[in-house]
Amino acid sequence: MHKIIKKEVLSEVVKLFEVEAPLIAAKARAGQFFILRLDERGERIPLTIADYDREAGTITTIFQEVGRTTKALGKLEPGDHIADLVGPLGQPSEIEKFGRVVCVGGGVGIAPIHPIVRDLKKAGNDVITIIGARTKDLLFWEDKLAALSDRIIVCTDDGTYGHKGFVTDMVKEVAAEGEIARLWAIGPMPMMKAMAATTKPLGIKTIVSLNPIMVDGTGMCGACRVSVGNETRFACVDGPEFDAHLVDFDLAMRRMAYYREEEKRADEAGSCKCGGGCGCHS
């Protein structure tokens, strides 16, 4: 059992939890994730490690309530417990001194960008951070990332805060100012696809973090397979980070939609007054 130490409501649907997980905190590195199970009958879902405190033995995760499990998770409070946490999983980010680098976080993708920005700065890079969301209410951690970056750029699709436009527009402007040695982009799949299309003609090495359907997180089930450079790779053990210019985003997005109807039915059943399992929504 893992105790929830802290909870922050970042928006109506985005929550932050700090959870006791000393074994994960001891080994966690930028770019990695973990899998949780709310109870012994719960589904396994992967969540990003947005931060960790080795001394306190805690990890921080930020998630958006989109389905039955994340909505149930979002209702928990400090002092409540999560049954299982497994991690850290996946390959850590490749961190070294590259020069002038750009880190882009879109929506909830702002969370996993945080440890990458921190470690790149520690390695001596000139770090430019770009964060964006559909609207101002969905932005978070601007101050936290600004303190770690040489420069931060904020944008919203609707113009309610910062620059009006997409993160790809900001990347084009930064690229026009000088060479970008490497770029990380984490966010919704369409955003990462658009970023790959933007940076490829500019010759910017681009890394994305993929979040496909995942079950065991150890490479055994094959649910998280993605096509990278026309080869099948598994996001849980080979990733989650991959060369954006080699990812087949169209295939990845089709695979993510495979169980949309089942997820919808499960969500509806979970919100039923009978508590689900009644067959009302089957």
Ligand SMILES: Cc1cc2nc3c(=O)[nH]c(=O)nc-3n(C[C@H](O)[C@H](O)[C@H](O)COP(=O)(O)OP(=O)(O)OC[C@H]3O[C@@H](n4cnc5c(N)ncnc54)[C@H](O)[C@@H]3O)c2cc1C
Second form
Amino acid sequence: MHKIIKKEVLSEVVKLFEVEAPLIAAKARAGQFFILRLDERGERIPLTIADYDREAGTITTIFQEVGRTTKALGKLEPGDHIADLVGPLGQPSEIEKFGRVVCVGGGVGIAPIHPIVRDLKKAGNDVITIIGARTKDLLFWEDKLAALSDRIIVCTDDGTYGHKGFVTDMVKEVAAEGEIARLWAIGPMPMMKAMAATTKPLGIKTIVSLNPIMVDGTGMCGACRVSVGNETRFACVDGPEFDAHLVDFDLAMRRMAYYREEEKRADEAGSCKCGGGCGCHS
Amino acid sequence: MSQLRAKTKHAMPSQEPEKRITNFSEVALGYDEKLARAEAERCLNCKNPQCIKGCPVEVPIPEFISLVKQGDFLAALKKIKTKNNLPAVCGRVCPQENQCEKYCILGKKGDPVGIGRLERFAADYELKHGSDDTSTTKAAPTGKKVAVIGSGPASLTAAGDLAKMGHTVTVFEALHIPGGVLMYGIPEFRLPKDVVQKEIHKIKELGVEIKTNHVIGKLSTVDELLEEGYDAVFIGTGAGLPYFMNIPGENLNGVYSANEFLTRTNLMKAYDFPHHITPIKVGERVAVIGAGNVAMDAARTALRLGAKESYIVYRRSEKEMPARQEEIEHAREEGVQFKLLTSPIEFHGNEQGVVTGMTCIKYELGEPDASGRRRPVPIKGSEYTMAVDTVVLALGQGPNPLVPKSTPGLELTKKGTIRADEETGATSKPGVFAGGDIVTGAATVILAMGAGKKAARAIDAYLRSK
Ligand SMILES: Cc1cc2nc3c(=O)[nH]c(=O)nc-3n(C[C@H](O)[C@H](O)[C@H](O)COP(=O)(O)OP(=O)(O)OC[C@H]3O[C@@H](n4cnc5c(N)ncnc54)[C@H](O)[C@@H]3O)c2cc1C
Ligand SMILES: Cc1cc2nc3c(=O)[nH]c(=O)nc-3n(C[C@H](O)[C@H](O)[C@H](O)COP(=O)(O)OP(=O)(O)OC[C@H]3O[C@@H](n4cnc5c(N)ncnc54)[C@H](O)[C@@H]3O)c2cc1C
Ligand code: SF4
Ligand code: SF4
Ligand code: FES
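With the form predicted alone done, generate the form predicted together with the ligand in the same format.
In what comes next, the whole complex appears, and the chain from above leads the way.
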């Protein structure tokens, strides 16, 4: 059991939790994730480690409420417990001194960018951070990221805050000003796909963090398989970070949509008091 | 004893096929006391029992069977437990026809004694009636600490034995529930999960601590465990890495590895969706590729999840099918159809990327290969298309590389399994032992347990000499 220490409501649908997990906190590195299971009947869902405090023994995660499990999670309060947390999973980000690097976080993808920005800076890079969201209310951690970066650029699709435009537009501008040695882009699949298409002709090595459906997270089931450079890879153990220019995004997006009907049913069952037991949803 | 000995085993009471494919309850119901005693009567109590030779953990078969004969069921179980910590599991899933029962003298003229069924009976009797026997002999504490990685049958056996030898044992399991394949792979209808958990509970009662949600190689490495004060490490991480075929269309939706299909169903209880929240999707026509135990389990699971037609597609012939005889029979009774000497070469899908069919090619049998089985040779021009809406790949599993990759100095084989001494489980790294599927590649529960047992003995000797 893992106790929730802190909760922040970042927007109507985006929440932050700091959770007790001393062993994971001791080992966590940028780019890694964990899997949680809320309770006995729960699904195992992956979330990125957005921050960790080795001394306090906690990890921080930021998640968007999209379905049954994330909505139920969002209802928990400090002092509540989560049944299972397993991690840190996945390969850590490859951090070296590259030179001028860009980290792009889109929507809830702003969170996983944070430890990468921090480590890239520590490794002596010139870090430009770009964060973007559909609208102002969905932005968070601007200050935190600004403090770690050499420069921060904020944009919204609707222009309610920062520059009006997509993160890809901002990247084009930054690329025009000088060479980008490496770029990270984390966000919804369509955003990562668009970024790959933007940076490929510019010759910028681009890393994305893929978020396929997972079950065990240890390389045992193959649910998370993605095609990278025409080879099948398991995102949970080989990734989740991959070279964006080699990823088959269309396949990844189709695989993510496979359970849409069931997700809806689970969500409906979850919003009725019976918890799915009454049989009227099946 | 003048009474005529029955030539055939007493039949196993089972759920009728039409009924059982509508539920996940256990198919084989088990002997009652009367049947058990009658079956036990068939045993000749041989002076030189051949049956024991076939049991990798040397269960004292004639002795326990005579106790069943006498009606002293708890004593029978105690006898079994001197050698086997998981009798309720083994009695159900051991491929007895290739092991103990293969060597039983009665098998020469009729059916061998139903050793597995009797073992299961004795174990279930205790699980049901409880035992007042708490006298498990435990050696005096040695003060030595052993880390056991994984919690499948190899690890559970090693952990139980080491605890009995007086060592302090901690088991680290990656998943949220211990048991390995017994929990996530083998279905409820063949091995009820509460039976497994009850047996695990008995191992915990020996003082073994089980830490779930601990992925070794991520949370700690083997070297770190040794530095943190464990005096020895046993690696029993199994063969959990699913093989794929590397043919076009394999990543379509609806194409599952058997591991994913069975894990969703068993470990995550997707058959009880949405009460349990993990979904699974099964179409009307399901093709399972492969013919081992895993394939039979998947094909039978598919029927229970609502498939109208469930096929086993296998590139060799009936004779080469590696599954237990009983599983093949059960699958047939339930209506699973067999497409033998056939294998897919491509999967096709629709616009949503969901599988809709597969192109298969037919095979004929050629010369025997390295395994002694006749090699399947594709027949040119025999391609045809089969409509399917779910595919389960049950092509075997390799060793999970998480621990091997994070343990420098651990010698591996070409296949990626850990190189370990057959008698002791000792690896190339001092103080590190291994056993079960991570050493042999995918094998059986009882072989994994045998390896755990031998390793426990060797670890004990190693610790006492330190
Ligand atoms: C390595 C990794 C790291 C992740 N990190 C974060 C994170 O830091 N914050 C965060 O909010 N989310 C993250 N995700 C996504 C998160 O796991 C899903 O949002 C979650 O599983 C949805 O569960 P649910 O039951 O609430 O919704 P569901 O009912 O399962 O799904 C609802 C919707 O979410 C989509 N979805 C389902 N599973 C996933 C998935 N694995 N990834 C993305 N979308 C999915 C579905 O297509 C559907 O549209 C991560 C995913 C991976 C694989
Ligand atoms: C569907 C199916 C049906 C089968 N049917 C039969 C049958 O009828 N009869 C029979 O005899 N055999 C059967 N087998 C084979 C048998 O189950 C295996 O041979 C046996 O379970 C191997 O035991 P093990 O202890 O080596 O490993 P496993 O049972 O595989 O257990 C390994 C455990 O280690 C854990 N682990 C892996 N990596 C790590 C890590 N890095 N850190 C921590 N933990 C880790 C895993 O999560 C798992 O729990 C079947 C197998 C399957 C998949
Ligand atoms: S453990 Fe398996 S092989 Fe040994 S006696 Fe029991 S059923 Fe037979
Ligand atoms: S060989 Fe058969 S008959 Fe003889 S002791 Fe063993 S089980 Fe009994
Ligand atoms: S989630 Fe199962 S292999 Fe990656």
